[in-house]
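This document opens with one chain alone, in structure tokens, the form predicted on its own.
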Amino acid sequence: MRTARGDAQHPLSRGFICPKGASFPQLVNDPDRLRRPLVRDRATGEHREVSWDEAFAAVRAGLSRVVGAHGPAVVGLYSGNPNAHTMAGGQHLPAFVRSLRTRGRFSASTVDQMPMHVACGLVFGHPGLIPVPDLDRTGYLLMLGANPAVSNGSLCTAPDFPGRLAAIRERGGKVVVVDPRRTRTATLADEHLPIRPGSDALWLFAIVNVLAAEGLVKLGRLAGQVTGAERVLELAAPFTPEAVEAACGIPAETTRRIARELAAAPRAAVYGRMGTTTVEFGATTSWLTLVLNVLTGNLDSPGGMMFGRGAHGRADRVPPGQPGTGRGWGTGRWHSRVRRLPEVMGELPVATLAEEIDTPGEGRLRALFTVAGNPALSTPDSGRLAAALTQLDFMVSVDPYLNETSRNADVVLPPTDSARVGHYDFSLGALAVRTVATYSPPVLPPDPTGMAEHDILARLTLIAQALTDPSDPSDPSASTASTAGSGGSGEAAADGVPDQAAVDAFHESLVLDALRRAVGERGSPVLGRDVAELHAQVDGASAPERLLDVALRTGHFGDAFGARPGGLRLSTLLANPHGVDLGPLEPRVPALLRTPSGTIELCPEPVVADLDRLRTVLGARPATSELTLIGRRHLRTNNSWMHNVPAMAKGRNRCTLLVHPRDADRSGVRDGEPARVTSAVGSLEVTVQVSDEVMAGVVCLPHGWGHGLAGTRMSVAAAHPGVNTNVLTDASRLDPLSGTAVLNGIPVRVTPAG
């Protein structure tokens, strides 16, 4: 593969491609990328290349040893955010997770977007109902803690975000960015408001306060569909613009002006991201963005915050919004062993992963699977986690690199190049600002000695199913256990490794499971149909394609297996390689709601109970002796997993500490020289970059760095190692509603190195 170009005929991207996309061939052709499995010699720590059968035999032996001695509860799993970019992540990973029969599940969500899931789950009844800004029709965009000019959208799929921001201004609209740093996005906006890290909830509540005090609340088309709005306005009473000014750093009159502008705009959207979720009040801040969109009549309204609709998505509830038809949503079905932190969306906070491994006692994690993740760099208190990984009895990594995490794995299973498998956006497509369906068939032929990720996960699932006991109905982590694979007719080899017939049968069992769910789901276009009849019509040359065909045909725009002629199916997308444009987003409330009341429950009790914490910081002034650390992202980096691409690594050093000139003078540090940054839990040395793009009192360091450790095989990354900012994060500091680690707003001290 030599080049990657944007598709000018694609209805959503319109040919836009970012530097990360343009460097895709280098990622595919990377000589450091693993092509064959590795097994580690525990005596020497060295990894050696083995056959696939030998690798899976090692997986079975290691997992059997741990589960046989301690049961499946001591097995953990961590999945990273690259899973959102693969078909296997959406189609096959869930079955593998269930097959492990463990509550020790972790993911990158609790160092990222989990607070928004919690807010949406409590307000709308389902954590996946996340609204996105209708960028192409809005006239006023208020963004907090987001830098989409670099990320190209996050929980909002919008290629060429800078172009879309420019279009808002060109049609007479306004873009306001609230961020402690003058980001690239802020330079493209009409107005940039610096705010003290972690104080966004106070400021948003002050805007609610102004709306209430000045009679600016208007529910619009949602009138009659919202409960709890009056109580929210009452709760906002103490949070006046004057009361929050000192803590936020935004003048009271500016807060009032923004509130009035937001209320007066015919079409407006309030959008928050990483800077608002990875903080102490992440869930409350996310909730307040929903509140403001509702109170100004901009939720589920063209030009406001609307709900994406992937072509593969399930139908909305029928009858729409009928009270009592939703179960609602909550957390805490089980708790972590050491700190008793509650489960959220079937997983525990990743900030607890190290202690769940290294704290002695019954039930401590003894085995770990990682799938497309690098928690040794991306999660809090990295030093402790790195040490904890060496204490595991067994570890498996599904990863194309020997990185800072997988270097500890007993078995490394590298998926084949992504250009050799098809691609459809399940996660990102459902969060797109316009409904588009696109399937990209494999670009390159299969590697005869490689293995696709869906086949790897299928084998791991079959191995886990054979070793775990599904007979305990009291285990809430097994309440949704799949029967996938139970009807497989293939035989396992003598060493317990599933043969190809068993894998093929497993794939087909996933197809059958998907059909069974579809025919039994209220609102489904194939409700009550015969599974065997539908199964005979499923199309596709591979398991991912067959599963996609089922999802498309039973989704919002599907052909319902012939019941809706002209509807979508796999063959439709294959015949339209540039994608199918299904139009702009449309209002979906109340049909999509899953709350018990059938309304938008704007004032959920868990949030109300947590407001006491927020009131304690009302009127607080920041300590003048401390600096506050925040993270940052670059256009040429994507967390930790593209740092081995030469095109992304070239140029100046991007892993630097941004320090405001006034703070540099006060701390005695100089531009281009090393400084020591110390937090409550760790210390590191990094090069200083003096810049007024961060507000005074704030320092800024990118995440995802810290390469070059012994045992890794990433030569480009090792040549540009940077430092790991998570050495400074405190795993004990979490947003209690979501379990999300506090990665922004960390008190630190900066001194000259040495």
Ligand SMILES: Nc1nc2c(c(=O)[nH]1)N[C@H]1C(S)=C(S)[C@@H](COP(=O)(O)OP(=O)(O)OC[C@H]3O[C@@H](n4cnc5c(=O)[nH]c(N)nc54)[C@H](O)[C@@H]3O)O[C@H]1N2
The other form holds:
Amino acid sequence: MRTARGDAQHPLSRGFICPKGASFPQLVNDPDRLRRPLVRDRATGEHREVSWDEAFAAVRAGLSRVVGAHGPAVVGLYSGNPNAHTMAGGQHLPAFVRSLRTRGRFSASTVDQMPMHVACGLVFGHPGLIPVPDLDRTGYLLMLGANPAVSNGSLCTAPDFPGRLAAIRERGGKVVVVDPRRTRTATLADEHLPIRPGSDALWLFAIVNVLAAEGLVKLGRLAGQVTGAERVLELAAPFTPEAVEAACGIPAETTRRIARELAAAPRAAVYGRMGTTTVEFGATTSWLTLVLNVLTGNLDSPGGMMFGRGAHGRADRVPPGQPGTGRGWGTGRWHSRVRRLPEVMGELPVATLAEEIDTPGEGRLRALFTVAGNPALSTPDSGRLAAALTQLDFMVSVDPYLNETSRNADVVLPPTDSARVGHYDFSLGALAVRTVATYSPPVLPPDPTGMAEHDILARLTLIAQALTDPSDPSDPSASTASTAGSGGSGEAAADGVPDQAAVDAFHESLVLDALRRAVGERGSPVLGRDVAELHAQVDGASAPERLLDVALRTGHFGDAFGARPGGLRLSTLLANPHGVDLGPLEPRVPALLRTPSGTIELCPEPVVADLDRLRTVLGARPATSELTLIGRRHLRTNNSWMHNVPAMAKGRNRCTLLVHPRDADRSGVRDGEPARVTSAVGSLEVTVQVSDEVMAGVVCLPHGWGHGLAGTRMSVAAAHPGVNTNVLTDASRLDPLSGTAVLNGIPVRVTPAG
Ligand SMILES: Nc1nc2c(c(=O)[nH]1)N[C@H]1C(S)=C(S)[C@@H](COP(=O)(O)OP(=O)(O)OC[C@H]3O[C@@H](n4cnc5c(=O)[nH]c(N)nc54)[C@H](O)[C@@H]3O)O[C@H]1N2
Ligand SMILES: Nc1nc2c(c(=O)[nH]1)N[C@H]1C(S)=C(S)[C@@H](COP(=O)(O)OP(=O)(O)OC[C@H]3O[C@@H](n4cnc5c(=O)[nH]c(N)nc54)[C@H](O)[C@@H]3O)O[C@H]1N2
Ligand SMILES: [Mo]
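Got the form predicted on its own; could you also share the form predicted together with the named molecule?
Whole complex next, starting from this chain.
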């Protein structure tokens, strides 16, 4: 494979391709990419290639040693961002996570979108119900802390985002971008409002305040489906545009005008991303974006914020017209050992991972699995985490690279190239602005000596299942719905390493589990059907395809195993390689709500209880001597790991500190020269780029850099190492409702280096 092109006939992308996609062949052919498993010699620290059997025997021995001595609770797991993009991440990872029977679960969600999950969980009754801006029909887009012209859209799948923004303006609509930096997206907008980092919650509350004061609230179609709106309006009282002006840096008159524009627009959407989640008030800010969409009648309405549903999406549970049956949603079913931070969606904040490993005492994490993650670069206070990783008794990384994280692993299990496995987008599809079904079968034949990620995860699950006790009462998996793997043989060969027959049986047990769930699910098109009868009809050439066939056929658009002729199934997608267009998003309230009241519960208690914190920063005037650090993304990167692709790495140094000319003068730093940046927890040296792109008082540094460490094997990345901004981020600063780390809005000092 030498080239990758966009697909002009695809109904969602219309041929648009991101530079990262275009470089796909370089990624597949990267000579540094691992193709065989590695085992680390603890004495020398060297990794050497071994056979797959040897690697899994080493996993079994290591895990058995730790679990045998201390039980499964001391095993941790970190799952990273690419799990949202692989089929294995959706289909096989959950069973592996459950098989470990530990509460030491962490993921990239708590350095990313967790605040939005919390807001949606509380307001809609399920944390997965995240609305997306209906870009192609909106007339007014208020976008905060998002840079989709570079990021390609996040929690909003919309290829060629710039084209879609231009179309809003061509229709006579307006795009407003709120961001401390004049980003590429900001330059494509009608209006850019620079805002002081971390102050969006205040500003959004001020907009609510204006809507209330000027009688501009209209729930529209949602009238009668919302509870708590009155109370929200009361809570907004202290947050007048004048009161928040100093803290936000946005003139009160501008705030009033935006509130009026938003209320007057026939179809508007308020959309927030990283700059609204990875901040001090992440969950509150996410909640306020939902509040504004509801109060202006734009939630669940065409051209507003609507609920996506992948082609595999489940049917809504409650038929329209019937009252709600939800149990609601909450956090804190258990707490972290050291800081007593609450569990959210079954996981703990990754900002606590280092201390859970390095703080002595009963229950200290002694083993760690990482699956598609590079927490050594991507999580706060990386200096401490890097040291903590060396204190583990045992570590396994499922990763195609020997990088800053996996260099510490006793066993590295590299999944085969993504071109050798099929692709269907479970997460991104469910967040798309239009429902489109696409499946791409493997492009290249299997590598006879490689292993696909789903086969790796199946073996790990079988090994873990055999070593952990399913009857343990402290088992968190007992509270989850699925019993994945329960129908499988679970047999292991004599040396404890599962053979292919056991793996195949395990895959089929996942298929059976998915069918069992579907026949028992409210609203399911196969409710009450016979599992064996359905099982006999499942189609597909591999475990991922068979699981996809079940997901499609039992979903909202599915053929319900023949009951709805013409409905979706795997063969439909195979016959339509350019994708099947299932149309624009449709209103789904109240049927999709899972709140106990069956309404949109707009004023949840946990959010109200946290508002004291927000009130204390009201009227705060930022110290002029202080600089605030934010992050940035570049088109040719994807977090930490695409830096080894030559086409992505070439060009000028991108790991620079943006400093406003005023601050450069005050700090005595100069363009192109090194500066020292110091936070409460760390310090680094980086080249300055003086630019009025950032607002005065704000400095900006990208994440994902800091390569070239001993024991890594990424030669291209090592030649352009950059510095790791997360040595500056403070693990003690979190959004308390979601456990999400503050990555944007870190107080720093900048001085000339040397
Ligand atoms: N300061 C700061 N820090 C940040 C951010 C920020 O804006 N500022 N952004 C945060 C965000 S949004 C995120 S999502 C996190 C990301 O955090 P992580 O997910 O921890 O980091 P990535 O750099 O995405 O690392 C992905 C890893 O997966 C591996 N990988 C790639 N493809 C595959 C695959 O198919 N299978 C497997 N098993 N492995 C694969 C790569 O080699 C790499 O090791 O970083 C966060 N960190
Ligand atoms: N090219 C590229 N694309 C990517 C990635 C990548 O690394 N590179 N990563 C992917 C991942 S994992 C994710 S999660 C998405 C993220 O997608 P986005 O959220 O769209 O991308 P970011 O660049 O993180 O945008 C955050 C913006 O918030 C601004 N900001 C910082 N602090 C504040 C604040 O307090 N208030 C406001 N209003 N704005 C603030 C920043 O200046 C920045 O422009 O991108 C994805 N796409
Ligand atoms: Mo992310």
